[in-house]
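We begin with a single chain expressed as structure tokens, specifically the form predicted alone.
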Amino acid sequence: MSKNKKEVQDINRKATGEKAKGRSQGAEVWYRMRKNKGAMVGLVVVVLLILLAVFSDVIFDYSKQIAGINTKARLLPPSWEHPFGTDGKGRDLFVRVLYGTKYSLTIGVVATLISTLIAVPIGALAGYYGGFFENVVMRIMDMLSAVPFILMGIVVVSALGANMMNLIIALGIVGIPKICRMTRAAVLTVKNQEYIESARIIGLKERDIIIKHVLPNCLSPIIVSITLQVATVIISASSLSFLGLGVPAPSPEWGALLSAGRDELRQHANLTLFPGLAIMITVLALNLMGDGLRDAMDPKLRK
């Protein structure tokens, strides 16, 4: 009887989106995450490239990737000795792909996290104001979103020059719109509730009001866009690297690798295949873990 009175309570608050009673909030998204198999599999897959990421100068001697070039060992197939093969100078391509995840998510993190930290700022004052300074805001991210993503990142490279900070800069910068008006949205839903109405009686600053009860309230849709912004980005990365505007060689970012390896694809196709995986492996898995989070953090879009 105490099981399926259990279970009903269980499906209500599936339902109604009640949390479990004792359980804190973070722990109720965790529970419900855990449920969804795909975000399992990509949060697994993106903490383990973040560990590689970390690790990378610990677990590979990088230094003998650069130190010049091996004729003997050239353009080797997949075999025991190199998984991957090796590229036109000799060099591991196993070693160079995974070696390459401390860039592209160096990349995708930090451009993404230079959008968050201007973005959401702005798009909560625009969302909870209103009036001039929201349309002012709004017209300069329609004028940013006019620009295609990767087209606005070659001017900024191209004006700044190629290396890795000016690219981060540049995907920084273009990433700020999406990010604006998902803060502004979200900022619209809460800012006419009854507790923001009862905070601004009691007479708090508007100030406190924003960082206190409107931000925290408006988390789980910033945080689900932050996940997938990081999965645009190095996409992004990858492309202007691909096109000579991004990691300058020899650094081996998936998108030079890529570049590297077209001139020999129909001899050697393993010498973009496996940056491509990478690139197709890594964006899945923000993506599922994406979703996944959407879902736990927002139980009404639980079917």
Partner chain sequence: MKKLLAILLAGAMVLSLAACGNQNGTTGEAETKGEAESNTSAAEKTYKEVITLGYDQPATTLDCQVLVNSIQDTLYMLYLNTLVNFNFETKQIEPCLATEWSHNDDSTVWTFKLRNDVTFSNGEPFTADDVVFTVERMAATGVSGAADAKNVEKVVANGDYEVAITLIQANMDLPYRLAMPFWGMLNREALEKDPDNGYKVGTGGWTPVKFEPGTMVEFDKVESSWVWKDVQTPTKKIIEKTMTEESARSIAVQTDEIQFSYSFNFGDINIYDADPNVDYSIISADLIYYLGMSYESEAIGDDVNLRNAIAYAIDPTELMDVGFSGKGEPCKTFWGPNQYGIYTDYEQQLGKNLDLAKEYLAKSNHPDGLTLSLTTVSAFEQMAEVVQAQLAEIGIEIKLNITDAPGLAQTVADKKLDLLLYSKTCGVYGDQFRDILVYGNTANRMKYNNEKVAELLDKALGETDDATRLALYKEVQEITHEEMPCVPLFYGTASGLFRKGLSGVIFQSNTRHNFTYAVCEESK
Given for the second form:
Amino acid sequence: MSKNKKEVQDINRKATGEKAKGRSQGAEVWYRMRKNKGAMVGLVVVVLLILLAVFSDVIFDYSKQIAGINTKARLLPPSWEHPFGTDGKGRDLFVRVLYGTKYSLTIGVVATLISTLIAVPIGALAGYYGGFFENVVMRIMDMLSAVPFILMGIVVVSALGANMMNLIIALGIVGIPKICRMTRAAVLTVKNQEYIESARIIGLKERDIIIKHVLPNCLSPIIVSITLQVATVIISASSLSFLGLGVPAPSPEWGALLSAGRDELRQHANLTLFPGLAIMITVLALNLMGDGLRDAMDPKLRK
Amino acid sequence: MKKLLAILLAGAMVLSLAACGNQNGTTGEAETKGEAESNTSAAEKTYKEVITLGYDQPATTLDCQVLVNSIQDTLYMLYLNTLVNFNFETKQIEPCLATEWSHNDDSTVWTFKLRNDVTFSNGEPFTADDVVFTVERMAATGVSGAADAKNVEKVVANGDYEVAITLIQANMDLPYRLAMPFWGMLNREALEKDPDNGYKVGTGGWTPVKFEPGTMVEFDKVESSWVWKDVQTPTKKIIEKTMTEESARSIAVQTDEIQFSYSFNFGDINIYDADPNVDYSIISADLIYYLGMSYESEAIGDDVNLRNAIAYAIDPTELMDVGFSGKGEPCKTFWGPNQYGIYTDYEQQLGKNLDLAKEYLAKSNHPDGLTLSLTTVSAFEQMAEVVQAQLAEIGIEIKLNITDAPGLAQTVADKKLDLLLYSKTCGVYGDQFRDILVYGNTANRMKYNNEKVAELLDKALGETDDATRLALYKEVQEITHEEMPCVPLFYGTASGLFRKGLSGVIFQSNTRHNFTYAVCEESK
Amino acid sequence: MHKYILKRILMLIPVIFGVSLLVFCIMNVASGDVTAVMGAEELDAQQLYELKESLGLNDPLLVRYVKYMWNLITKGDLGTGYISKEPVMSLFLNRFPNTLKLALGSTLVCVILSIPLGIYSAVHHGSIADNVAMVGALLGLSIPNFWLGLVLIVIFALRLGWLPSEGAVGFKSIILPAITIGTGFMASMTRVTRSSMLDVIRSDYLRTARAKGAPERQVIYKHALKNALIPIITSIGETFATALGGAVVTEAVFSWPGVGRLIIDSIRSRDTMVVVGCIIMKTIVISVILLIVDILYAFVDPRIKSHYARARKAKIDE
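The block above covers the form predicted alone; next, return the form predicted together with the partner chain.
Every chain and every other molecule in the complex is listed next, the one we just looked at coming first.
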């Protein structure tokens, strides 16, 4: 008499007249995200930016368009030829802004990856085993997050030297506490559920329990965290570049472009406005996507 | 949802475009509006009691023997006096605290007769003993005039108003050195009583009353100072503020928040031409911008070919365009623009010559190019990027190291200096380049150590025959033209943006403007 | 109750020591030879040794750290800046009021903008206005604050000339920086306000109040808001603490003479003592404020209060 899941669903479907919706969990999330217009816009923008970042070097000629100077064409206002105008060294700002996507996305993604790879296992273990280990880990996280984010970034970068690699490392380290705390909290919620208890009774190894049962159910808050973290890292990276502690010249990283444009703020505000707009659009897209993911994955919001 | 988003984003874009629209005018050719005229007319005019100056670099100390740079010197001039002054108009040395001076036959003993009517701001009289104290203090712990002090064998007071300085090595240019603001005379009693603050006591017309290092200094008038014996001004207080943002500084002048801004963006001249309340002054300065190449750099060392390769890859006009909207004058030699003994008649003139540069590079130790670090201060960052692009054309990759003056000292000390983009004040007297050409001097961050050059400079220092002296200095320049310790780039400008009612300011081509007699009319 | 407070304070101490050790070590190891900056090339070996001795630089790193912390705790002395030659503590105390002012101003701006918005969104939950408010708050989070600062400068200081673009003189000068920082925290505070209002609005006792016939406005403001206030107040406290710490970039944009700008200037001039001292002090201040917020929260939150009250009552009954 045991009917499988699909049969039961079919029966229900016939009863209520719904169309067949035999979705897996992933497809369910995707379906719900699709209905969220804001999240979809965010997703599209992010995908476009990734493509831009990946193919930058193919589309643009670095030495001529990015690094080359042409002082005869200094500080031209926006026109058809130069949609964003030219900077103090005659370089086309539009091209530089587009090329700059590469830096921000790379730094954002890799730094967050580093944070995640370190924070998630530590946070999961801390949440699961608790006790002294958890205490120590949480104190260390408190320590790392006691120093304001940007100050810690400044300390690490000025110690290691300002280049892209060190920037990624610095932001990767500084981003650990948030993800670690989030993971631990999620694990704490899941660990006391019945199905974990059952798994234990059945005799599964602790390691298997954590990897196969606990973590997958914590995935949603972690994924949301990660998406939002990338956005935070991008803003922090551009802040550090703005202060001169980020990606070195002549790289057209957005924060660096903003910093360079400051000298000409009175009559050539375009130099500051457009790179900032680029940062804003990227971060907004990521935030919308992250928010959309959170709403889509949150079972409480099932309509 | 999407519609709202689109509206919001569109709104943001409109905001941005509105903000960057209305760009008025092109950067036309600048007219040098000249110096502010003295205002001597009728009594209806009211004058400000407080004059505020805005500078881009912070002042970090008030101890004149510790630090030298444009802002520090400018401040020292307000509360300290030197034995002699250099008049930039007449190009002559004038009496200041000293009334007359003379030297013996071999220029090793200099005797100064001093004024007898000068008191310090703490009431103590200025005597020869204070001169002795100042020189001895500089020799013991001073940095700014250490090179001069090291050359002093002894300094002796003959009574209260005469002092004799005996030098180890003859120096015809001693008066020029002593005219420098950091050789301000300090008071023995003040410093013995209060070693931490006594250096603020001077003989000048002003005295510092409030000091926030890096932010501002406030000066009150010292009515009893000898400076006010023959000249009076209605100004009672002078404040110097650090305002690093050029646009903020310029706007502050336009809104009368400050009355003088040191340097401004030449690209905005059209705005100031249109503003009836402000005036500006751009004068060619005794300032040389150079690209130094360190002898302690592992990559460069004394590789003359590499040095020349770098020299001929640089185009100074591009640097002038980017840094100063084209203002300035390219260098023909590594010497001051108005300096005694300047020689420019070389066969191979300086300037961008890519073929020649590549030729030299091929002969150097790094024919396939290399990576070098370029250190400079944040004010010159844009120009440094231009150098970076120019050197990339011959295959030299540049990593920028943007720091500030103390950080530069650190870089030098850590022996991490490769290239240095910097500026140096020049003077009119022949020996002015000693501090950058002779090993052991502070400005010689490249650690250039050519004994022949040092020898020539020493000989010229004591030489009384004009023709011989000129020949000696010519030889020095020919050597540096060959060896390229530094690439001379261009001569800079000193500029200021100020209220039309400001007068009494003595603009000096060494960028240290004298504000002692500054007066500013209230604007209607 | 007091046990809770004590516990939290005790936990704070290792954190502060850990942070200070970390920052001290990193900065000092990375900063290279400081004596060089003081013109030490002129000195011979003996004089150099004496100079280093006077600066305490001859001791090993950990010993220096211990001495440093000892000076801080017993004398409130953070050493003297290598470049600026002023005592670090006085430099910090000089600038701190400015940073404090800015943090207060920013928090005020955030509160004024977020709370009404959050309440409105909660009350009109699900409407278009609600969605706009949420996206708007998100916008505030996405705009890099130094860019917003520059845009505001361009519009209000350069074009319109209404407000000053730098410095800290007068009331007008705090407006733009406060807005710059405050809008960044809007997203979080609006959301907290909205969700805590929502929680309360939907709750039972409000239904009771409504059933009793109380006017809707009174229901919202007297009953809902009071209870929703708790997480909101925590949010305000956290915003204030974060604004205190994170204003660094905004201070740079507006040349605001606060601690953040002092740190940046000192990094440029390689004045390690100042950087280390300021970061440690800032961290201590922020941690203490967060601690106070936590403790206040514990006092105010009836759940925690009752937990301890019950425990006390139980003890009394024994």
